[in-house]
Structures are given as structure tokens and as C-alpha cells.
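Read the single chain below, which is given as C-alpha cells and is the form predicted on its own.
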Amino acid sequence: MSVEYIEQVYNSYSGVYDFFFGKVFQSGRELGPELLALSADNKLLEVGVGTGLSLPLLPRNVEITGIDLSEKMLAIAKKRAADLNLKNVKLLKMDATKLDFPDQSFDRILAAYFISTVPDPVSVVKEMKRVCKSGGYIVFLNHFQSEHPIMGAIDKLYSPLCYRIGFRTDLNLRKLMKDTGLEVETIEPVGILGHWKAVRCVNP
């Protein structure tokens, strides 16, 4: 799938995304700030900010930059930030495989329910590493392929169908970490059945 296809898919979802995915992923979003361990004056990048559902949960004493490929999702995020008077938030349209930031620009990076939506997750994570300061945290909230043999096979079976509607179910966390040179520091189950994971890595 191309970047253009993903942009088209999520533009089409923009009007209904909050209704279908707001409450479903809320517990993960609430865990995100805890794993980020933000301090005053930290600079945070949220990659794949979407409609900005994470923004109300983040502290106001940090500088937040949110990027997304979907202009329509960003429009909703900008309205949310304006309604909440979030003067510490800047929202930009950007391709996550080509982040327009200098090296080591951010103390923390958040990717909430995003990394399995991109055509090339390895390239995206490498860009996240590049713009994150050494020793900074990179936090993923996401579904990763199950390590249980049967459930993992089901994830792989359904992934091509799911990817046509904007995400994949067979993203393997261990392989992603190996291919990008990251290591998992903390991993916690998210949601009622723990099908999603909150993962914190320390940038080397």
C-alpha cells in the first residue's frame, strides 16, 4: 500500500474516527503519558496524531508537536486544540517517513495506534529514532502480532484484509525492534483482553 492510499483512507475515516475508536483505545491513551514520564519543558512529538484524542491527556507544561498525513484528521485535531485552548500544541501535515525536523529535536516521541497503519514501519521508526534525543523515550500504543502460535497465525491470515482498510495485524514487535535497533524497556497489555500493547523504548 502507498502513502497516498493511506492518506485517502484516513481522510475518509476522519468524520467517524472518534466515534468508533475514541472509547475503545482510551485506556491506552491514558497510559501513554505515564510511560512518557514527561517533565516540564520537555519537547514531545506525537507521530500520527490523528484527530488529537491524546492531546487532552498530555500536560500543558510540555511543548507538543503533532504530525499526521491526513489533512481532514488534522483539521479535527486543530479544532480540539483550539477548543481546549492548548497553546502548547503545534499540528503539522507531514509524512512520517520523512520527518522535517533536525536530529535529536525531541525528548519524547509517542506513536499511538499508528505504527501498524504505515506502509514502511521500519523507515518510520528509524526516523523517530533520528529526531529523538539519546536517552529519550519512544512509546508505542499498538496491536502487534500475537506470540501465541494460533493467535499469531490468525493475525497473519487477516492482515491483508485489514490492511486494505488502513492497518495491519501481523506487525511483529520483536522483528521491528531488531530491524530498527531498539529494545523494549517496558511492555504492558492494554484493553480488556490485552490485545493491544503499550511499549516503551529508550533511544540509544
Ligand SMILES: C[S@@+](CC[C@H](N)C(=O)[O-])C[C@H]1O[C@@H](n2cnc3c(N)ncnc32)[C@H](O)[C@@H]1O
The other form holds:
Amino acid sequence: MSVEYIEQVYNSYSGVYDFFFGKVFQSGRELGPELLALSADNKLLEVGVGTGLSLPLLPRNVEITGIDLSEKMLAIAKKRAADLNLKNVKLLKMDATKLDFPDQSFDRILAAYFISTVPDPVSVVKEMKRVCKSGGYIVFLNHFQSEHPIMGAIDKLYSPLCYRIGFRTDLNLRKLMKDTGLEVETIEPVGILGHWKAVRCVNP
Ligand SMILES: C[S@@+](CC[C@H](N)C(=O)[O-])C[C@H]1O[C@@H](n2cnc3c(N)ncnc32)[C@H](O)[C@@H]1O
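Please move on to the form predicted in complex with the ligand, as the form predicted on its own is already shown.
To see the whole picture, the full complex is given below, headed by that same chain.
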């Protein structure tokens, strides 16, 4: 799957995204601020900000930059930020594979239900590391391939099908960490039966 295909998929979902993926992912989004441990004037990057459902949950004394590939998802995020008068939020169309920011620009990075939607997660995580300050936090909310042999095999089986509709189910967290030189600092289950995980890493 290409970046262009994913852009098209999310452009086509934009009108119904909040209805289908608003509540179901909300308990994870609510963990975001705690895991990010933000301080006043921190700079936070949210990659794959989508329709901006995390934005109302984040403190207003933090400088937030949200990026997304999909113009239509971003349009909804921009309306949400304007309606809530979020003057600390900047929203930009950008491909996370090539982040247009200098090295070490951000104190914190949030990737909420995002990393399994990109064709090349290793390159994207390397970009996230590059723009994150050393010692900064990178937080992932995501489904990763189950470590249970049967569930893991099911994740693998369904992945190609799911990727057609915008996400993969077989992203292996251990391998992702190994390939990108990150380490899990904390991990906790999120949502029904802990299907998703909230993972915090410290950028080395
Ligand atoms: C499942 S949505 C998650 C949106 C939001 N974070 C949330 O919590 O609802 C994934 C988002 O990632 C965006 N995305 C996928 N690949 C991307 C890339 N390479 N660069 C930037 N955004 C991307 C999609 O356009 C989509 O808006």
C-alpha cells in the first residue's frame, strides 16, 4: 500500500470517522495527557492528528503541532480547534515519512491510532525520533500484533484485508522497537479486553 492510497482512504472516511472511531478509541486518547507528562510551554507534535479528537484533552499551555496526510481529516480538526478557540494548536498537511521540522524540535510526540496506518512504520518512527528531543517522550496508542500464538496468527491473517481499509493488525511492537532503537518504558492495556496498548518510550 502506498502513502497516496492511505491518503485517499482517510479522505473518504473523514465525514464518518468521528462516528465510527470517536468513542471506541476515546479511553486511549484520555490516557494521552497523563502518559505525555506535559509541562507548561512544552512543544508537542501529534502525528496523524486526524480529525483532532485528542486536541480538547490536551492542556492549553502547551504548544501543539498536529500533522496529517489527509486534507479532509485536517479540515475537521481545524474546525474543532477553531470552535474550541485553541490558540495553542497549529495544524499542517504533512507526510510523517518526511517531517518538515529540524532535529530535536519537540519535547513530546503523540501517535494515537496512527503507526499501524503507515506503509513504512520503521521510517516514520525514525523520523519521530529525529524531531524529538533527547530524553523526550514518544507515546503510541495502538493495536500491536498479539504475542499469543493463536491471536497473533489471526492478526497476521487479517492484516492484508484490514490494510485495504486503512490499518494493519500485524505490527509487531518488539520488532518495531528493535528496528528503530527505541525501548518501551511503560505499557498498559487500553479498551475492551486490552485490545489496544498505550506505550511510552523515552527518546535516547
Ligand atoms: C486512524 S486515524 C487516527 C486519527 C487520530 N489520531 C485519532 O486518534 O483518531 C490515522 C490518521 O493517520 C493519518 N496518516 C496516515 N498515514 C500518514 C502519514 N504518512 N503522514 C501523516 N498522516 C498519516 C491518516 O490520514 C489518519 O488521519
